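Only one chain comes next, encoded as structure tokens, the form predicted on its own.
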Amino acid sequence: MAQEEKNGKPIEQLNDVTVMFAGDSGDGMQLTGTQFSDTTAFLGNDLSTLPDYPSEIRAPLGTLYGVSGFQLHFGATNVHTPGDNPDVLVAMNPAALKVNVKNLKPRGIIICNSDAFDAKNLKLAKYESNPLEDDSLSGYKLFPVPITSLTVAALKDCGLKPKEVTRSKNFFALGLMYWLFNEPLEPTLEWVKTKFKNKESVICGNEKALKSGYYYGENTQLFASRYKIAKAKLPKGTYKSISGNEATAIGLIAASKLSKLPLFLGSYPITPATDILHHLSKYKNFGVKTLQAEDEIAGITSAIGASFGGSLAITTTSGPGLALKTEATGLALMLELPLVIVNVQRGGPSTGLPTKTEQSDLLQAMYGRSGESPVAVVAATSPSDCFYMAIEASRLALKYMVPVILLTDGYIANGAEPWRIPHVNEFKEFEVTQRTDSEGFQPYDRDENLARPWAIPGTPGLEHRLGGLEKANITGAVSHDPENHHLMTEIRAQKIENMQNSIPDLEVDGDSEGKVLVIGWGGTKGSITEAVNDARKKGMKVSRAQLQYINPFPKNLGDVLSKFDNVIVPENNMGQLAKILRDKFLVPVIQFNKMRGLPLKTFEITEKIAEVLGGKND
């Protein structure tokens, strides 16, 4: 580990580090973590973040279930996950310490706001004695810092109210972390000036708190050294730190431009999908129309109406909302209109874990409708991949005139990573045809993809009847004929299967055949990638693949699976993809399932690989 001296204190060069900021939901931990990650991205590190919110909107202060956290993994090499276990924990109160210290690495750093460790907060966190004094933290590098009182002293001349002063303590902690990891203050100082323009007292408070934390680290004898992480060697380009929800929104706008269709979003707010609505509402200059509907049903039916009218139509939701959209999804299927349904999955059932992540809606997306009603299902694998899969979901919906469900999850939706901003020349425009010629028009006539004509209301000679009753093939008239119903059911299913001609084959990272394949879908990609990489470093022969297309599967999936002795399927559910793979390919897959509201741990997947290989590294 190379070292260099600066101002009398050594700077240790690290390859990567994982930091957790934790405190009450009102302590600004999400803002603190976001600013730290943005600055880290500005310096050229690769990174992955995991915001972790309490499920209650206003959980009682100081309680264990009211803790809000923000975990950040950044490094000089490729970073795929927010880290299994933090190297550094910044705890703003006893509850934040108690909830997170069990995950901290041995000899990890703990920076505590010692002012918060009073009798009341210790009792709320269920501590019988003060952990800062009873030697229970001897296995860690403990640094008690009176953050609150130091912040109050620094901000005495800013003209802020007492609550506003104490609320600024998160920026003191942020400044201290900037010093500890040798990062600049300037990006956050510029953000403060822009965010709080014309609020001089607030600017004063944030600036002084930030600088006070930084210079406290510089002048105190508490810390023996600082740390630095070199720039990551990322592909050349212009980068932006982006969350999955923002990437989804931008991807949908890109799809609108590629298809030359106006974008409409009809949606009802629901955690953790609401930010997509927020982001899209800011882009009226791109012709985006957003409707915050009265409920989930109104959200999807308004989108169906917009699709009927010729727009690229979107609705966004999470698991409970997808359940409410079930009947209308079947209607869009029967009407054979293009529709993108974005489902940002969270822990369930019912209200479940609204601020936590899970992959528990795959079977609902695949089968959760009345009748034989297949829809296309695709999944994003990372925050930046949400951009590309939003475009892809739109392309498939428009080409095949079908509803497409895009699955993301709370982890990749709220998490962030560096995103290389692509050039417009990297994309092909969609070939979208809206029928204008009335000659020979039949509303359920079909092209080579089995897609019916998209006839916009008001176009002369293209009048036709739509509704939820079964349609006669070609004419679209209401039909109760048994043979016709059988035929139309098969056509709708075949249309989804035909998408295999428009999607890429599944790529395998590693040998194309062997003893072990680890295959996942959606947001498990980062954990699986790091686990497989770790297993290979230990001498294990293992390959991996990640599914983005689930209905239909890539054409070569069955062939890929057949070439491995063992197929491990890690999922953040009880085995939903595993169930589908067994059913379709008769493969005796090995399940690895965790449902903790958190991303899968890398080391646990690595241990599973070793177990399947009989504990041997061959």
Contents of the next structure:
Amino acid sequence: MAQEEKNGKPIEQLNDVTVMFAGDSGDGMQLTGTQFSDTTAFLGNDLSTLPDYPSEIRAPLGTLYGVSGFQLHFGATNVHTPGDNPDVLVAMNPAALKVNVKNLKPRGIIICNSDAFDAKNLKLAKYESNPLEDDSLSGYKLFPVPITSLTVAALKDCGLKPKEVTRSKNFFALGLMYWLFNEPLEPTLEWVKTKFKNKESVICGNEKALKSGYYYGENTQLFASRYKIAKAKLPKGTYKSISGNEATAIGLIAASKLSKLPLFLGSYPITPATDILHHLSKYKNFGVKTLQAEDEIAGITSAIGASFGGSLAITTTSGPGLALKTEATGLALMLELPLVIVNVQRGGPSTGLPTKTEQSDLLQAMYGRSGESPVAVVAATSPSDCFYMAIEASRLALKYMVPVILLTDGYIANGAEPWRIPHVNEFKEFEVTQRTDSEGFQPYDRDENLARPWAIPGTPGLEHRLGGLEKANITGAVSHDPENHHLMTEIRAQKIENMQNSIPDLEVDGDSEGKVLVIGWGGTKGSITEAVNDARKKGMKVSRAQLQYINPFPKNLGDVLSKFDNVIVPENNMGQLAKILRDKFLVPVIQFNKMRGLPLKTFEITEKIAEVLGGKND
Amino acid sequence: MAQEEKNGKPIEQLNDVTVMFAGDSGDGMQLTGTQFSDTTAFLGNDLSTLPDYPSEIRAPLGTLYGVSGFQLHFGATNVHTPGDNPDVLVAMNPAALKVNVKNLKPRGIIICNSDAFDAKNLKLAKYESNPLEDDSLSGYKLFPVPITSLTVAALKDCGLKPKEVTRSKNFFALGLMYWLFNEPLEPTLEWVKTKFKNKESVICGNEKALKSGYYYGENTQLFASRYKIAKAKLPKGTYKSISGNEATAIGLIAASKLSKLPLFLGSYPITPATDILHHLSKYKNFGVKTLQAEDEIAGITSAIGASFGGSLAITTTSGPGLALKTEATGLALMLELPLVIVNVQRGGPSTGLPTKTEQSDLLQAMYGRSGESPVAVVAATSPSDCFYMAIEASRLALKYMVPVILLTDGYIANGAEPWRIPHVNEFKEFEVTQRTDSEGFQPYDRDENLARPWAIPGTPGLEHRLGGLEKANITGAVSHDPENHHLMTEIRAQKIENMQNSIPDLEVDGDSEGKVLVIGWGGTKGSITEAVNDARKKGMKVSRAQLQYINPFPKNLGDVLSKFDNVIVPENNMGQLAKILRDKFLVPVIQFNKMRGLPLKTFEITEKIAEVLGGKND
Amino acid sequence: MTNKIDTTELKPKDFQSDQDVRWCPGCGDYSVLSSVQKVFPKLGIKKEDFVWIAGIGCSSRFPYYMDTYGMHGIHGRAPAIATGLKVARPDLSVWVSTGDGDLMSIGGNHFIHACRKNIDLKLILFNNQIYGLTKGQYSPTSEKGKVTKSSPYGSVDYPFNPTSLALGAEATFVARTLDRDVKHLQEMLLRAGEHKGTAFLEVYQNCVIFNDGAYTDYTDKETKAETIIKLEQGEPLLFGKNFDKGIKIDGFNPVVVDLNDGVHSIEDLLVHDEHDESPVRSFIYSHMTDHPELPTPIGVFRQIKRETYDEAVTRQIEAVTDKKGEGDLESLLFSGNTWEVE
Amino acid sequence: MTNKIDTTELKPKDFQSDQDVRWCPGCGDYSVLSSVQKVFPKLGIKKEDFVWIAGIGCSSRFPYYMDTYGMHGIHGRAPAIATGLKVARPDLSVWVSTGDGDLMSIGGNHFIHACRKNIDLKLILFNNQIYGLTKGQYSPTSEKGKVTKSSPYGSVDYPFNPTSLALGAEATFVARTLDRDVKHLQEMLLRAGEHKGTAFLEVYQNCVIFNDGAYTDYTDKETKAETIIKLEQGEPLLFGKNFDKGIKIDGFNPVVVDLNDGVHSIEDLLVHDEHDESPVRSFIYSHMTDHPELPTPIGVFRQIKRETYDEAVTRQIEAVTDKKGEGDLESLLFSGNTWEVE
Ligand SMILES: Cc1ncc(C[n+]2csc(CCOP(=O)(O)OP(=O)(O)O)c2C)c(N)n1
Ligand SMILES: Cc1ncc(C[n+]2csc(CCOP(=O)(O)OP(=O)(O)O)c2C)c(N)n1
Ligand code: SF4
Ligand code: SF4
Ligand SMILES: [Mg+2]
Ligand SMILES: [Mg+2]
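Could I see the form predicted in complex with a further copy of the same chain next, after the form predicted on its own?
Every chain and every other molecule in the complex is listed next, the one we just looked at coming first.
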């Protein structure tokens, strides 16, 4: 760790740091975190974030369950997760401290708003005595700062109401953090100016709060040193920070452009998927039609109607909503119409932990329909991957005339990462044909992929009827013929299998054979990657792969698995991919499962790898 | 085959016979079949039936898709299925002949109503020439009988309208069959008298039609011989013929009596499950409350409400309805309330083949919910087994405070078999405790099975709140605690696993180790049993087992499987149990799958057994 | 959006598909089918622009028999499927056939939302007061006390009144007709087809198998003049064999008056105004069926103008596009806070 | 079934659970909660016989805060859960709290069916015209043009009028009140609690976070006398600071008259009759909110007697049991066509 002097303070160079901002839900912690991320990203660090907020809208002030947090991991290398444990905790009140201190690294930094540690708040946080004063935090570097009073003092001339003044204290904390990590104020100041254009007093308040926080760091002798994180070595390009839900939304718009089809979204709000609806409803000038339906069933069935009409049709939801869509998913698969179902997984079952993350809808996506009803299932592995997988889901749905379920999860949906923005010309346009020629038209005719023709209303001469009753192959007439039913069941399954021909092989990171392969799917990519990198640093030999395509699996998956003595499958569920792998490949995979509503902890996976490697006596 | 003389005709003794009655949906074929079955059963034969009707209510007369059929297999031994192929076909019109003749055994008997073979009907049945006159039926024993005109002649004095007269022709056919199989008319005559009490002309018509059919057989020289089937060796007792849906209904009433809990059914009509609702709504004097709900979701959620209130709560449905109930099933499992969900499987996906049978909802029952959401899954293996499994489903739900899904299927639900009626005292009463003591009460406290206490509204001092959000173990307070969520996930899974302690081990029919085990689940029991018996007759050594408990599996299942070189899994789906077996036991099972909307053909399974045995060179 | 075109060359048989019609002989559905096939050529819409959507039920088999684009969907969801289609494709003429179970039981939510949203759909309810396809259970429109397979001792539910429910849900077009009055049926289908917005047309339809005769009083030659009253725009509410009875309003209640009683004259009668902005008038009509002493109204209860949902969607897209310009993907991708990595 | 008992010893705090109330500070839900806790002891029902059922939404967190039996169910399904409970247990007093999304969007079907079936449930709608819990999307009761996160350019849906919909669905008790008028709120809760049948009570509830001020006109001291009219049984419809304005009926339309204009007197005014069998009167009230020039009615629009579903179920069971005798399992098993095998 290089040392450098600046303004009289030594500057410590770090590889990566994890910071947690925590406070009341009204304290603006999400905004603070986002600003800090943006500035950090702007400086060239790689990063990963984890917003974590209560399911109450504005939980009463000071309560433990009302704490809202934003965790951010940034660094020069190895940033794939928001970090197992923070190095720095900014706690705006006792409850925020109480809830988060147990995760803090030993000797970690705590910056807290000492003004908030009054009797009332201590009681609400269920502290018997003031932790700033007793010895309970002696294992950490504690920095109590009277943030509220300093903010009040700084803002006295801005002409804000008292409530608005105290609401600015998050910017004081942000300024202090900028100082501590040696980051510039300008990006945030810019943002404030644009955001609050014409609201002079608010601009004044935010600017002053931010700057006083910064100068407070500079002027006091509180901190022994400042920190600096080197730029990450990232591929050249233009970057922006993107969350998974935003990426999904613009991925769908991209798919609409690439397919030259209008985009239709039928959706019903549900955490954590609602933001996709929010984003898409902004893009009316892209011809996007968003229908906030009366319920999830109307969400998907309206999309089926739109698909019949020739749109790229989408429905978005989360677990309980997917459960409601199962009957209609079966209809879409029987109609053989293209449809993309985005499911942003959250903690289940039932209402479960609606604001927490989980990967537990995989089996529902695979098997949660009546009858033999295979649909394609793909999963995004990171916030920005949502963009690419939204495109992939759309491409497959259109090419094979099937419903495709895209699984993301609360963590990657709300979390953000820097994204090298691709140019439109990096993508191939989709070859979508809507049938217009009535010569020899048969509604359940088959192309080389077994897809049937898409003939949309308004096309003269192609009038035909679809429906959920079993259809005779080729003609599409209702058929009760036993052999036809068997045949159609096979065709529907084969169509999904055929997709193997147009999806990429699974790539293995590391040796393509060996003792241990760690294989995951979807949003655990960050945790697994970091864990495997850590294990390698510790000298372990281990390979890694992450599945984006689950139904069908990549063609080479069986091969890949067969080359390893041990296959570890870490999942944020009780072993759903493990089940499918055992079923398909009869491999005795080693499960690693946690159901805590949080991303998997890197160190636990590393431990598991060590255990498996060590457990084998050779 | 012993020969005997009676009324001048030789009587051939047969082991078992399969008869198919077929005609227009308005021809009364279901009734004819049922009457014939009842009389046969009454005579002491074992039997199995398969009604098969169009999804149209009254399809236009004479059409191919309007044919309604009733297949019946009866005999002295080996009657486990309605028979692969009929020995005798009664065809009331050309369409009925056309649809069914392809299944008839070579040299089989065709009795047909020659009056119906006019130009119009032949055209409707898409016959180019009259099959009674061309040579196309030379491979069968063809007996054309002018049934309509003979019936008209016989009934001229009963005072019936012409339409009513011709509607009686099914009874002519029935009488003829009674003669052919040497069966008495009395049971049917009795039935007619009770059924049409006070409708003299109808009684007259039915009696005359029945008798003229019988005498027609006696008087004409049409048939070379008559047949007789020896009594089956059945256990001593009182028998009745029972269909699966009826058995399910009275099984639920029995469970209500055994548990001393009022029965509540919330249901929405859907083929082929509706009859359970019909049956249960008759038994108001058993205190049964049936609610025909506005939809499937209200069906299950009203049952959840009733369960909260302390009823034995049931919901009944079929595939697409189960799909709609998935979200609420998740709620019930989170609330840890007892609930029985009966799913009568039909041909899928989507609307599929609603009047046909299939076993393709197993994966939906196992995995079709959001989150980690294990529920118990049991399956009935025959019409009468529905009675026992309805009791079992209720017992497990009440003991473990969980939703239990009972899977039956269209075939066993509508099919009937003779049932030795058990006495009430053959059953153990359930030990159900509803908590009344407020001392130390905690809503998510656990007993030795991990079940939580059932405290119903109206009990003073036990006021508490349930809900779909994750609950803290023991206290039941809403909890976002990560470790608690993991724990509760494990507890919910463990409760299901614990059931292994109160379900019977799987029994193997045949040797408990060897080359081949054929294992099935649910309604394929008949086909598999008959196939295995046939295989044994042909000298093959093969064992057999049928699963009734699927989640959890019987404790000894792993053991059972490990003792065989080959495990064949015949299923009326594409391999859903096979998937689960591979996942749980990593055994490379051999699948045998058909999706034809019909019970599996016995001979195909026997062939598969032969193939597996022969394919192994030892 | 559907511009009227000259479709004089279209004939009813152009709308007949090659499928055998599989309803029971004598079912009331037949007359609706043939009426639709007669009315469609009159609507000035190209054949390929018609789409017929249905749920599940006897009445929902309708699309198979129409040689148009069609979809036999899932139970209860036809209005939602149709909504998506119409929003995506405002250029199409979208029709829904549905049953009292399909629309009023499992599909109730989509029904009321379609009414309130005023999407340009035609909802044709085949109300036979029974579940036909599942072989005869009582439906939400069956009278209380109905004995069916699922209510062997009589149902205990108070029924919906479909037109009341549609009005309570803000429907802009509400009408009723009879399967047996083919002329009126066709007139109503035409009116529904011409309305812009959610058109709700209740057809009293006889199920010969499971609920035969439910509407005999309204269709029998002997009784219908006394039991049915035809609503005609701008006309007083007259009925009876000799049109010598009428409906007058007493407080909020419609009452029958005898024009020959020497007391009442035609001036006392309620005059029909289907364009009345207030839904109260049509609510009075819809509740006349609660009273056996009153005749049952058929005709257009209500037809008002209100922007349709699909028009509003299109209008908004146009407005935003006018303001922001047509969306460009490359600029969208590169919008927001970006930075360069060299 | 719920027999009134003496519960004078019950106090509001007996209905307070040990859970922290987690609504936003200032949320209108608080006043409903404390009002319910005040009203419950007055209903003459034992504490253990109350059950509070809810769906999902801010308002649906209600059961956690009540020390009664309770269930926080799934989104939209509370009326159906409550229906099952009440049918199974007619002895209980079953209450439902629900939001405009929960009841009118996803739960619309259960809502209308509960109304029509007339099950003895109390449905308390917390209408804040917004989705609170999911952070601010427009709801089926939001006014057209509403700008929210899911409608950044304004919503294009025409809203439901909850009381109209309830009336269209045959509700036997329909009332409206305001979160801020605590006295009226309590009176209405009491009335709902006392009604036998589905009692639908709409509460105009302020969401301080996502739709603050939606009802300010009705609750502000300065305006409320002019914007609100209280319905009182047998009384003429009067409002205004000095009760010098009233509602008279012109055709089917309510219009405001000034009692000081020298032309009108109190005799011209509509007199409220909540027991009017015809739902037309209450439909007039419900539609007054469509007209900004008319005051918005609060109070009991309608309260009529009709056998409840749960009563009918019980009656039928009793009748059948009387006739057939109590069911005996052994005889059921051995009933029908049986035969002996020796
Ligand atoms: C999800 C689902 N639930 C139930 C059914 C069974 N079902 C099919 S049609 C129908 C009701 C038919 O009645 P109605 O809508 O009145 O139509 P009709 O047959 O009388 O024309 C029912 C319950 C189904 N197909 N799907
Ligand atoms: C099946 C399902 N869909 C969606 C949601 C998400 N959700 C929860 S509450 C809610 C709407 C809340 O609005 P409202 O009913 O008006 O209640 P409020 O919060 O305003 O009191 C939604 C959409 C859910 N929990 N479950
Ligand atoms: S069952 Fe009734 S509604 Fe259905 S086709 Fe037959 S007559 Fe028509
Ligand atoms: S979001 Fe609105 S409705 Fe929900 S608790 Fe807060 S103020 Fe109340
Ligand atoms: Mg019907
Ligand atoms: Mg709301």
